[in-house]
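Below, in C-alpha cells: the form predicted on its own, a single chain.
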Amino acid sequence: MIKRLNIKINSTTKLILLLVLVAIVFVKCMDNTANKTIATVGFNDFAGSEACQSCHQDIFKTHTQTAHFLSLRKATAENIMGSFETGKNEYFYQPNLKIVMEKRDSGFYQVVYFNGEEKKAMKIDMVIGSGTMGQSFLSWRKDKLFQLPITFFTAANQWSNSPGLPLNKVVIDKPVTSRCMECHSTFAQSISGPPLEPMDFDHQKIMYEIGCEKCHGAGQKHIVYQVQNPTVKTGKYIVNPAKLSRQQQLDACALCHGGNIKKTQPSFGFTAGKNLADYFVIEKGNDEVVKNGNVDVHGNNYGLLIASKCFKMSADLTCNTCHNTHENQRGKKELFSQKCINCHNTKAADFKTPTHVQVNDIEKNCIDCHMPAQPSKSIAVKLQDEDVLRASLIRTHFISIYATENKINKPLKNGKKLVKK
C-alpha cells in the first residue's frame, strides 16, 4: 500500500515539475520575445536641431554647412540649384518629348510636354541631396512621395535624367520608400505603417535635415532634463557617439553608408547606440569583390573601409577617426592626409618607398594616391548633349595602393561608358 502510494506521489510530483518547467520556458520565451520587440521613437520624441543651438551654438553653426544637414530640404528658390531661365530649363528625351522646369505662382514644377502640348505638371516639393554631386526632387501625391524624372547634375551645371531611370522616356511613378527617407532625413512619420511600401507620410511630421538627433538620438527628453537641471554638466538622455563601442560607432554610419542592407525592422527604428544587426541583415565584406571594383564608391563606404588593410590592422579606426561630422571638411586633402600621418611615420624606413621619396610634401596629400576619386556606378546621368553617361567621381574608402592612372572609362553594365569632364 505504501509502495503504491509512493508511486502515485512521484507521478504527481513529476507532473507538477513538468508543468513548472513548461511555465518557466514559456515565461522565458515571452521575455526573449519582449527583448526582441524593439522600441521605436516617434516624431514628438525629437526636438529639432535648432533646439540644440542654445547650448551648442558653435557646433550647430558649422553643422548647418555640412552635406548631411543639407540632405533634404523644402523646395524653395534658395534650395534649388538648377536654372529656370528660358533656354536653360529644358531636357529633351526625344525631339518631340521634353520636360521643362517652370516657376509658377504655386511653386516650382517639372512639366512634361509632348509635341508642344503640356501633358503633366509635377510640383517640386522637396530637394534631396546637398548639391555636392547633384540634386534630385520629390513630389507629393496625397500622402506618398515620388522621385521626379529630372535631376540637377552639379559637375556639369545642367539638368539631367535622374539616375537609374530610362534615357528615352519619362518615368513619373518611381516611389520614395521609408528606407530612402531613413537615409536622407532625421525622421519621417509614417501614417500607413509597415510592411506597406511605399508608405504614406505625415506632411507635417518630417525632420528634413540629417541633424543632430540622427547621431545623438531623439533629444526632447534630454533638453527638458537639462533645462530643469542646469547645474548637471553630464548630458542625460542623449547619445555621445565617442563613448560607444567601435562597432556601434561604425553602425551609426553604416545605417546609410553600408550598402544594400536589408531591413528586418521598420525604418527609423535603429538609432545610434543600438546594434545595426538587430535591425538589418548586413552585407558581409568580401575582399575580392571590393578589389575587383564591384562595390560602388557611392553608398557602401563602410564595406570598402572594413576591407582595407588600414582598418584590419587597427583596433580603433572608425569613420570618425577621419571625419568630423560637425564640420564641412570636403576638399581638405591636407587635413585628411594628416590623419594618415598620425599612424604612418614618414621618417620610418618602410615609409620611404621609391614612389614616396619622389613626392615633395607627401604628408600633405596621401589620399589622392591611396583613396582616389573613382566613378560611381549608381550616380551616372545622361546630359542633354552627350551620348554617354556622366558619372560622379567619388573618393573611394578602400584604402590601398592604386596605379598612377585610374581607369575612369570603365564601361557600365548597360554598355554605356563613364566619362570624366
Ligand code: HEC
Given for the second form:
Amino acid sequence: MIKRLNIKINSTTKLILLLVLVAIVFVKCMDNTANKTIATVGFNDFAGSEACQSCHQDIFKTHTQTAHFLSLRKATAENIMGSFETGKNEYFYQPNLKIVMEKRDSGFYQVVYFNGEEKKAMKIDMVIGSGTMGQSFLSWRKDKLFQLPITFFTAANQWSNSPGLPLNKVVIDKPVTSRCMECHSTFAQSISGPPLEPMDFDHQKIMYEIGCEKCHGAGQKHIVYQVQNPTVKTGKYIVNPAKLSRQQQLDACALCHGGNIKKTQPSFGFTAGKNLADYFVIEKGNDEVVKNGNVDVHGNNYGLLIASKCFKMSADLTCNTCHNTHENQRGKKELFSQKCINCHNTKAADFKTPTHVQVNDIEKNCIDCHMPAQPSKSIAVKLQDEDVLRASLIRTHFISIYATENKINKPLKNGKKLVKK
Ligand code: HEC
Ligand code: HEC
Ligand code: HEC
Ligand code: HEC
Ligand code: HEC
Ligand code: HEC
Ligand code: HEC
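And the form predicted in complex with this ligand, for comparison with the form predicted on its own?
Once more the chain from above appears, this time first in line as the rest of the complex follows.
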C-alpha cells in the first residue's frame, strides 16, 4: 500500500515541481503590478513605533504626544478619562434604567441596572479616542468587539450616551467593524473571513496606536536593512509621503479622513503609497452639497478641502502643507495662519479688503473666520441633564468666506457683497 503510493507520488513529483516552479515564476512576474493592488500586509511585517525610536528619536518623542498616537489604547485607570466616583459615575436612560461605571477587582465595567437590580456587567477592554472630543469604549466578547453604550464627552466632562445609539434604551450589541479599527489603529489581525462583519480579531495581534507605520508602511524590512547597513545615509524599504504624488499623499490621510468612503477590498489592504481608489469607492466631491453644508465636518476633511478654491486653484496643496502630523499642533492658530500667508500675501493691495483692514492682528488668526468650527451631525451625544443633543464642534476644511455673525456659519452665496468697497 505504502509502496504503491510512493511510486504514484514519484511519478507525479516532476509534474508537481514543474507546476510549483511555474507558479513561483508567475507570482514573481506579477509582483511588480499585483503587489501594488492586492498584496496584504500581516502583523509580522510591522515593527511597532517603539522600534523606530532608536534612529528617529525626535519624531518618536513628539509623535507620542499626538491624538493619532493616543487614539486606541488599553483600558487602564490612566487612559480612561471619566470618573468612577459615586455620584459621578451614573447615566440614566429612564428613572428605573441606568448604567453605572464601576471599578472592580477584575477591571473597569459599564453595568446595567434595572429597578436597582444588576442586569449585565460589560468589561471595558479598550479606550477609543484620544479624548480631544471624547472617548468611547470597546469590549471583547470571545473574539468580537462591541462598542459600549456609554461614552465620555470631554467638553462637558461627563458620561453620555454613545453617538448614534437610541436615547431611551440600552443597546449592548453594537459591533465594532474592521473599518472602525482601520481608522483608529495601525493594524488589527482578523481571524474570520474578510466578507464577514463583524469580524473576529486576534486579541494578541492588535497594534494599538495610529503609529509610524500607518503613514510610512510596514517597517520591519527598513529596520533590518538600516541596521545591517549603518553607513548608508538614505532610507530604504520605507515610504516617505513627501516623495509621493499629490493624490497619493492625500490618499494616505483620506483613508481615515475621507468621510463615508465604501470599501471594495478587505480592511487594512490599503497602505501608504497605494491608490485609495483601488480599495474604496470615493464619493466625488460635489461642490453644491459641500456649500449647502450637507457634508458632515466629522471625518471628512478631505472632501471639504478638495472643494475649496485654495485646493482647486493651486497645484500642490495637500494636508501636509498645513499639518506636521509628527507633532501635536492643536490650537496653534498663529502657526497655521502662517501657512495661509505663504500663499496669500497679506501685504498685497488686493488683500486689503474692508474686513481685513478691521482686524489688527490679522497675521495671527485667519482660521476662525475662514475655517470656523461647526457642529458635527454624527458626533452628537445626549447628556443627562440636557434635552437636545450636544454636538462636537469641528473645524470645517471648506476654506471659504463665512458670515461670522451667523452661528451656523453657512458660507454666503457671494461673500464679496458683504461689504461695500
Ligand atoms: C537602525 C536605524 C533605523 C531604524 C530603527 C529606523 N530607521 Fe528610518 N531611517 C534610517 C536612516 C539611516 C534613514 C535615512 C536618513 C533619514 O532620512 O533620516 C531613514 C529614513 C527614514 C524615512 C525617510 C525615507 C525617505 O525615503 O526619505 C522614513 C519615513 C523612515 N526612516 C521611517 C522609519 C520608521 C517608520 C521606522 C520604524 C518602523 C524607522 N524608520 C526605523 C534608520 C532607521
Ligand atoms: C488610521 C487612520 C488615520 C490616518 C491614516 C490619518 N489619520 Fe489623522 N486622525 C485619525 C483619527 C482617528 C483622529 C482622531 C484621533 C483621536 O482624537 O482619537 C485623527 C486626528 C487628526 C488630527 C487632529 C489632531 C488633534 O490634535 O486633534 C489631524 C490634524 C490629523 N488627524 C491629520 C492627519 C493627516 C494630515 C494625515 C495624513 C498625513 C492623517 N491625519 C492620517 C485617523 C487617521
Ligand atoms: C499621520 C501620518 C504620519 C505618522 C503617524 C508618522 N509620520 Fe512620518 N511623515 C509623515 C509625512 C506626511 C511625512 C512627509 C512630510 C513632508 O511633507 O515633508 C513624514 C516624514 C517622515 C520622515 C522623513 C522626513 C523627516 O522629517 O525626517 C521620517 C524619518 C519619518 N516621517 C518618521 C516617522 C516616525 C519614526 C514616525 C513614528 C514615531 C512617524 N514618522 C509617524 C506622516 C506621518
Ligand atoms: C473613516 C474613518 C473612521 C471610522 C470608520 C471611525 N472613526 Fe472615529 N474618528 C475618525 C476621525 C478622523 C476622528 C477625528 C475627528 C474628526 O475629524 O471628525 C474620529 C474621532 C472619534 C472619536 C473622538 C476622539 C477625540 O477626538 O477625542 C471617537 C470616540 C471615535 N472616533 C470613535 C469611533 C468608533 C467607536 C468607531 C467605530 C464604531 C469609529 N470611531 C469609526 C475616523 C473614523
Ligand atoms: C497652496 C497655497 C494656498 C494655501 C496654503 C492657502 N490658500 Fe487660500 N487660496 C489659494 C488660491 C490659489 C485661491 C484662489 C485664488 C484666490 O482667490 O486668490 C485661494 C482662495 C482663498 C479664499 C477665497 C475663497 C472663496 O471661496 O472665494 C480664501 C478665503 C482663502 N483662500 C483663505 C485661506 C486661508 C484662511 C488659508 C489658511 C488656512 C489658505 N487660504 C491657505 C491658495 C492657498
Ligand atoms: C490650509 C491649511 C490646512 C490644510 C490644507 C488642511 N488642514 Fe486640517 N486643519 C487646519 C487648521 C487651521 C485646523 C485647526 C487647528 C486647531 O484649531 O487646532 C485643522 C484641523 C484639523 C483637524 C482637527 C479638526 C478638529 O476641529 O478637531 C483634522 C482632523 C484635520 N485638520 C485634518 C486634515 C486633513 C486630513 C487634511 C487633508 C485632507 C487637512 N487637515 C488639510 C488647516 C489645514
Ligand atoms: C474677521 C474675519 C477675517 C479674518 C481674521 C481674515 N479674513 Fe479673510 N476675509 C474675510 C471676509 C469677510 C472676506 C470677504 C469680504 C472682504 O473681502 O472683506 C475675506 C476675504 C478673504 C480672501 C478672498 C479675497 C481677498 O481679499 O483676497 C482671502 C484670500 C482671505 N480672506 C484670506 C485671509 C487670510 C490669509 C487671513 C489671515 C492672514 C484672513 N483672510 C483673515 C474675513 C476675515
